[in-house]
Each structure stands twice: as C-alpha cells, then as structure tokens.
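In structure tokens, the next block holds one chain alone, the form predicted on its own.
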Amino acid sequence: MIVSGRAKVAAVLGWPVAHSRSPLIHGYWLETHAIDGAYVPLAVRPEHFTAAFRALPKLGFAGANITAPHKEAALRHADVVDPIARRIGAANTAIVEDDRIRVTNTDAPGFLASLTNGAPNWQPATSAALVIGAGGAARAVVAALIDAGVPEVLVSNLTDSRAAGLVRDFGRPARAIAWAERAGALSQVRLLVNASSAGLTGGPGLDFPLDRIVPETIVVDLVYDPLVTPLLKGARARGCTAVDGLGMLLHQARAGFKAWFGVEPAITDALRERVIADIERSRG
C-alpha cells in the first residue's frame, strides 16, 4: 500500500467497528491497483457521530462507509441523499463532493449483483420471492427485488408488526405474511432470502423448515459467518441453488471504492479467499 501526503483516504464509521471486513476488502483493492490511498476503521460512538460525520470534508476524506448503528443518522446529517437511500431508509456509503456529503445505499445493487452472479439463470419476472427479516438489509433486498421486476415479494419476520411496517413503506408488490405461515409460503415462491441476522456464528439459528421447498428455488443467506449456514446446507441437500452472503458484502463495496479512488475494482477468487481466511481466523 502506498500512502503519501497526496493520498486519498476513506473510512468506515461504526460502533463497534472492529468486526468490519471493509478495511480488508478496500485494503486489498488499494494494494492490487497500487493506489496512493488508505482505508481506515473509525470507532465512533453514537453521541459523537454527527461531529465525526460532518468533519469528513474538513479532514480531507474522500468518503466513508457507514455501518451500524449510524445508517439512519447518516441520512439526517448528509447534504444530499440519493433516492435509493431515502427509499430504503438507510445509508451505507458517503461520498465527499467538494465540501458537501452525499449519501447512498449500495446494498440493493450489491445484493442483485451477488444474486445474478451466484444464480445466473434467475428470472425475476417469474420468480416470486420470500424475504425473511425486516431490518435494513431486508429493506434493501425488497427494494432491489421490486426494482428488478419480481411480481410478488412476501416478507416475514419473527415480529409480525415489523414485517407489516416494512410492507406499508414499500407498497405493492410487497406483502407481509405471518411468521407462522412462512413455511407454507415456500410453495408460492422460487426465491428465498434470509435477510435477518439469524444463523450468524454465536447467535440464534434461523428457524425455517424447508420441507415444502422445491429444487427450482434459489436460496440466498446474507449471513457470511459462517459462509455456509444451516439454511444453505439444507437448501443444497434438497437440490436448490444456494448463494452465500459474502458476494453481497463484496459487491456493495465496489461502488464506494470507485467513487473514492477512481478505479472500479474486480471481485476475484483471491479476494474471496482472503476474506474467508480472515473469517476463519476470527473464530480462533
């Protein structure tokens, strides 16, 4: 990595931030392209976010990724909010343009890129979908699927009221279904997406019976630690195409890197292997 007095600098703002793989990903691309630049993690307490965020132009940052718990606050304190971020209700990428901060959300296009790469035969116009979860990731997935032309997007969450709230925000073709009805809905869809944190290493597992799934269904799990979740294992055992969550993590990072450093990076097997190795090391 090259860092001179002319280096372009970007960051990730979160609390906590030590778990973020963004420095590894962007650092890899900086090395690959021999760019005079740096990407650093900034652990910013919620009560300090406004001051830290608004200081990005003054400190000479090209921009930043925004991670939990700051994604909604970034919308309130940006100078310009892209329509996709406004629609999703969260921003994950900030770009400094002169003295102004523009925010956007790259999770939706990142999800679509990962899905089409992992399941190239996916046909959105004939693939009703079931999305599990109702948080920021689920909102990005629902927005992406609607924009892609999916005719019906079912949303189910452990707390039914949260799924209903998400659907009210997006409208048709999104439709909420009760958590108790989630398994029965499998016969209606050809795409299943876990956009919740259930299944994450050290957390609660995803309670989702796959007895009614058909082999033509594509199953996506946005969890990437572990890379192969119990949901994906079960889907593969039933002959389904399974897409892991690492692809979305990598694809959502590309737009920010291009905006900050002027190069559109590639997602290579070497990069995936480096991130996977880091995940395995983190488990001790």
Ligand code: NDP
Contents of the next structure:
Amino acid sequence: MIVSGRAKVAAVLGWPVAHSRSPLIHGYWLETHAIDGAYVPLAVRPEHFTAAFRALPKLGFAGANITAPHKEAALRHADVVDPIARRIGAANTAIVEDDRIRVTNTDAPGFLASLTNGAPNWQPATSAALVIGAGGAARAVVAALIDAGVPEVLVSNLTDSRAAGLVRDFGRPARAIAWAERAGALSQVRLLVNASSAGLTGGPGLDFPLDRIVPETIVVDLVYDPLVTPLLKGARARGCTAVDGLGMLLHQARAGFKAWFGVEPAITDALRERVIADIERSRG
Ligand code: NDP
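Hand over the structure of the form predicted in complex with the named molecule; the form predicted on its own is what we had up.
Full complex below, order starting with the chain above.
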C-alpha cells in the first residue's frame, strides 16, 4: 500500500462499522491500481454524526460512504443532495466538491447492475416484480425498478403499514401487498427481491413460501452473509435464476471510488473471492 503525504483519503462512517466490507473492497482497488490513497473505517456514534460528517471537507477527505444508522442523517446535513438520494430518502455516498458535501445513493444503480449481470435475460418492461421489505434498501430497489420501466412493483413487508408508507411515497407503479398475501402474489411476478434483513446470519430467517413461484422468475437476495441464502437455495431448487447480494455490494462501491480516486475500478473474480473469504472468516 502506498500512502504519502499527498494521499487522497476516503472513509466509511457507521455505528457499528466493524462489519463493513467497504474498507476491504476499496483497499483492494487502491492496491490493484497502485493509487496513493487510503480508505478508513470511522466508527461514529449517532450523536456525533453531524460533527463528524461536516468535518469531512475540513479534514481533507475526498468523500465517504455512509452506512447504518446514518444514511438518512447524511441527507439532512449535506450541502447538495442528488435527486436519486432525495427520492430514496437516504444517501450512502458523499463526495467533497469545493469544500461542499454532495450526497448520492449508489444502491439503486448498484442493484440494477448486479441484476443485469446476474440475469442478462431480465426484461424489465414485461416483468412485474415483488420486493420484500420497506427499509432503505427496499426503497433503493423500488426506485431502481421503477426507473428501469418495470410495469408493476409490488411491495410486501412484515409490518404492513411500512410497505403502505413506501408505496405512498413512490406512487404508481408501486403497490402494497399485505404480508399475509405475499406467497399468492408470486404467481403474478417474474422478479422477486428480498430487500429485508431476514436471512442474515445470526438473525431471523425469511418466512417466504416459494410454492407458487414459476421457474422463469429471477430471485435476488440483497443479503450476502450467507452468500447463498435459504431463499436463493429454494429458488435454484425450483429452476429459477438466483442472484446473490454480493454483486450489488461491489457495484454500489464503484461510483464512490471513481469520484474519490479518479479511476473506474473493475469487479473481478479475485475481488469477489476476497470478499467471500472475509465473510467466511468472520463466521468462524
Ligand atoms: P432496514 O433496517 O432499514 O430494514 C429492514 C427490513 O427488514 C424492514 O423492512 C423489516 O421489516 C424487515 N425485516 C426485519 N426482520 C424481518 C423478518 N424476520 N422477516 C421479514 N422481514 C423482516 O435495513 P436496510 O433496508 O438498510 O437493509 C436490508 C437488508 O439489505 C440488510 O440485510 C442489508 O445488509 C441488505 N443490504 C444489502 C446491500 C447490498 O449491497 N447487497 C445494500 C443495502 C442493504 P419491518 O419494517 O417490519 O421491521
């Protein structure tokens, strides 16, 4: 790693932040491209977020990723908010430009890039989608699908009122489906996205019966720990195309790296393997 006094520096702000794979991903790209730069994890308590975030230009940072629980606060404290971040209601990337902080959300384009890579036959204009979840990740997925021209985006969430709220914000073609009705809605769609946190290692599993899924359905899980979730296993067993969450994680990182360090980084098998090895190591 080359870090001189002139190094460009970026960070990830989160609380906690130790689980973040962003330092690994950006560190890999800095090394691969022999860039004089650094990318550091910053554990920032919620009560310190405003001060820490606003200090980024003063400290000479090129920018930062913003992770939970700060994604909404970043929107409030930025100087400039990109339209996509405004629409989603959360920002995951900050770029320092002329001492001002601009924020954007790269989860939406990252999701689309991962989906089109993993399922090149996906036809947005002719395939309705069902999104599970109503948090920040689900909002990014819904925005991406609407912008891609998906004619109907069904949203189902454990807490029904939250799905209704999301749908109210986005309007048509988003439509809420009661949690109790989720399995029946499967026959209407050709894309299923788990944008909830269910299925994550150490947490509750996703209770989603796949009996009515048709083999033409593409199934995406945003959860990437484990890489192959029970949902993806079930989808593959029924002949569906399954797309894991690691692709989105890697794709969403590219725009920030390009903005901070000036190089368009590549997503290679070697990088994927490095992140997978890290996920496996952290599970013991
Ligand atoms: P939030 O905390 O904002 O939302 C969590 C969502 O999961 C809510 O909709 C919640 O429902 C739902 N949920 C929680 N427990 C269950 C359960 N047992 N069954 C069904 N639904 C449940 O998180 P985010 O939206 O930020 O992230 C969601 C997931 O997406 C996380 O696992 C995150 O790691 C992943 N993610 C992956 C990315 C990638 O690049 N691959 C990028 C961003 C996120 P309720 O509203 O009822 O509580």
